[in-house]
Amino acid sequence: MNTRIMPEFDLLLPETVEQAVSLLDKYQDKASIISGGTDVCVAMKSGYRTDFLISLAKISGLDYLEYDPSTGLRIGAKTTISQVLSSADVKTYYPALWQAASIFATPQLRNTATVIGNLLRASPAGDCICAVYALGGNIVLQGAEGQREVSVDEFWLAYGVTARKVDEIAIELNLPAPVKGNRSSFKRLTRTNEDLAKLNAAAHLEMDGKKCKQARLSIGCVAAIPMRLEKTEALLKGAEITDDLLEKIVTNVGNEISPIDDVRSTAEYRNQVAGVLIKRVITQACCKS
């Protein structure tokens, strides 16, 4: 049990998004936003300090998960991992995200932690981050100057740093509507589900029979931020997915990443198995009907 005492802070409870934005605009980098708080509260026990915690608890209407076949999936700022798991639409049309949610920490944490909170953590080990990066989409930010959308391709800037400005709240994640032949998959390597990943990977393919028309591949824990494997994606585009191509991909991934040693794994291990993990997510995605 962690017996560290959290530092003192003022808890602020706005009742609307506009009030929360106003508080962020007032306190700037002296304030942090929490919804589930599963990351921030742990960080505060380990040395992270903030003068103000702005909670979304009293703001209604942000816990939605809405799917429309023509526009895609909308996930609100307070939507939990458990809500994702309960969605038949996510399981059917966005299996990479559903699979990431299914092995996310513990049931207690899944009931509290939010999808958008995981994205804002900006950790290369983030499972929802990895899945969302492969799926593509936009994050809607609301600040003092209004709303703007940021592509997931431009959202993670450095470890723990995103494109969100200090006066902005991430209020929604938009994932694109699936097209014919869409397939996606997520896998990770770790000691137990409660641990952070040693490696995680996701694939999003647009298939025409055995031919891959488009591909997005993401991998975590091999750089300071989640990584797109664009050179490996290029091998897949327009090609038939064969055993020979998959073996070529295994080698190519190892040449595209530069992992480091840390407390969960070694650079050598990650470099050796990353390609195999990408091969597995591609194969798993292709097996989906």
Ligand SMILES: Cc1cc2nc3c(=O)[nH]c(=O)nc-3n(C[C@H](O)[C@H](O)[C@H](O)COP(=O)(O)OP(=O)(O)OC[C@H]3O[C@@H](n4cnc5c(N)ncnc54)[C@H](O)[C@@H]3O)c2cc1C
Contents of the next structure:
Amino acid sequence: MNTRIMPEFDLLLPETVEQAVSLLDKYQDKASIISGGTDVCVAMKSGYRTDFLISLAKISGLDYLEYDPSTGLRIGAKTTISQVLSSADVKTYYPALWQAASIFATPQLRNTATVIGNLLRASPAGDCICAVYALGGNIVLQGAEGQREVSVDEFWLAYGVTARKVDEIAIELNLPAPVKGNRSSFKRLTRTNEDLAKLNAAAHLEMDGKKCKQARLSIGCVAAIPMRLEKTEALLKGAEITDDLLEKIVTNVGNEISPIDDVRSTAEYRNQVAGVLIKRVITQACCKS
Amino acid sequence: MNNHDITLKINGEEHKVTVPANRLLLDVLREDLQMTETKYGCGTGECGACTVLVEGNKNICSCVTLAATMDGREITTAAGLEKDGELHPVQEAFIDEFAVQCGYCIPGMVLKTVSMLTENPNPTEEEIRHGLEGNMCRCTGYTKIVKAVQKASQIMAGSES
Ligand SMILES: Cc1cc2nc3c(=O)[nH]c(=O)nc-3n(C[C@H](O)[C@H](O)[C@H](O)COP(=O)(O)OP(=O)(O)OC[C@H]3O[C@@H](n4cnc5c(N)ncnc54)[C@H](O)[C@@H]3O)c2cc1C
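Right, the form predicted alone is done; let's see the coordinates for the form predicted together with the named molecule.
Let's see the whole complex now, leading with the same chain.
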């Protein structure tokens, strides 16, 4: 139940990543990180409890978004959805992520919510998660033992659970440099614009003319974690994208997922529509040169 | 629970307050400083009644913002839009177009409009409707609010040239 009442906790405001890590190391699972707070504050009003909340508010230098044609995109821990939306580089080279940002929540929320917060929340309905999963890349984690990178393919482990260790903070997301023939696209289905997804999907294709050399397809809201459609990806690999193939894909996606009923949609609807949504993201990605 | 000594610059004036860790920015404004022009609506970042502007023009929901994380920031509330006894053109336009019924959403609507027009002085109707997402009005059906935003955009364009 949402009581709208904030519970009690100690708020800690470290000024460096190192300080934040040593606080996490000290308090372990008694502490949680808060960044934009759009998930954490709402969760706390409906029963989520923690003894210590470690805020990133006073740590400077983490709100960057840097694109380099040879190394790709770097997104800092405090970079907001609005920053992604105002980046011409993201719009041009990572359209799936830009499209996810453009339908994300509301202007107010986009100004506060972070991309990394979305990835770390590990909700199967996360819109940045869906786009980033298709685009591929790494999440940089810093802990007491030092830094490590975890591929997005190994990052989401269970509902709300990631590969992050209890003393680690996520400091950056890296997306690979686009190669020639790279296209991507994202779409979401909701009841009203501001709602969370009934279904979301993203496609990342490497095209050679009409032929698809590589494909990564991700879909949300059909399992406890965001999902990659590896069997459907295999149908695309090396194939020419024809209407026949797209129809085959629609059927295949329905067989590859086993969604459930929940507050936003039914399993039946998701089963019937998921394939169509995947078809649409593939088509949308292909239409963009 | 720990306390934090913070300074907020609200509508140009500095306020020093001591807040418990779980105090939300909205509650500091309404309860500690009696600035009740910022409204409490849903409490979960959906309705926009609690909208304030940070560092000039960034619209945020104060109901999901911990006050202690805002130390040192500049905040503008709807009451801060008036200059030397003159209403802001956006406020004038909302009055002229009868865009206000019960009035509860209006402080948030007006601030969102100021923020939107600063970034995009001449928005299309579609851009206005997209920009006003996150601010809910249960009276007007939005038509008059959209007209008010269009009118404000014209007034502001006129006063600059
Ligand atoms: C009204 C409303 C609308 C929304 N609409 C959408 C939507 O359209 N699409 C969507 O996907 N989501 C939506 N959300 C959910 C939320 O806004 C996003 O998940 C957002 O990206 C979270 O980012 P944040 O910075 O606010 O995270 P926070 O709330 O600060 O944190 C979220 C989680 O990530 C962890 N975390 C954050 N940063 C780090 C870090 N650097 N290292 C380790 N852990 C970290 C926190 O501990 C927490 O578990 C909505 C929420 C609200 C309230």
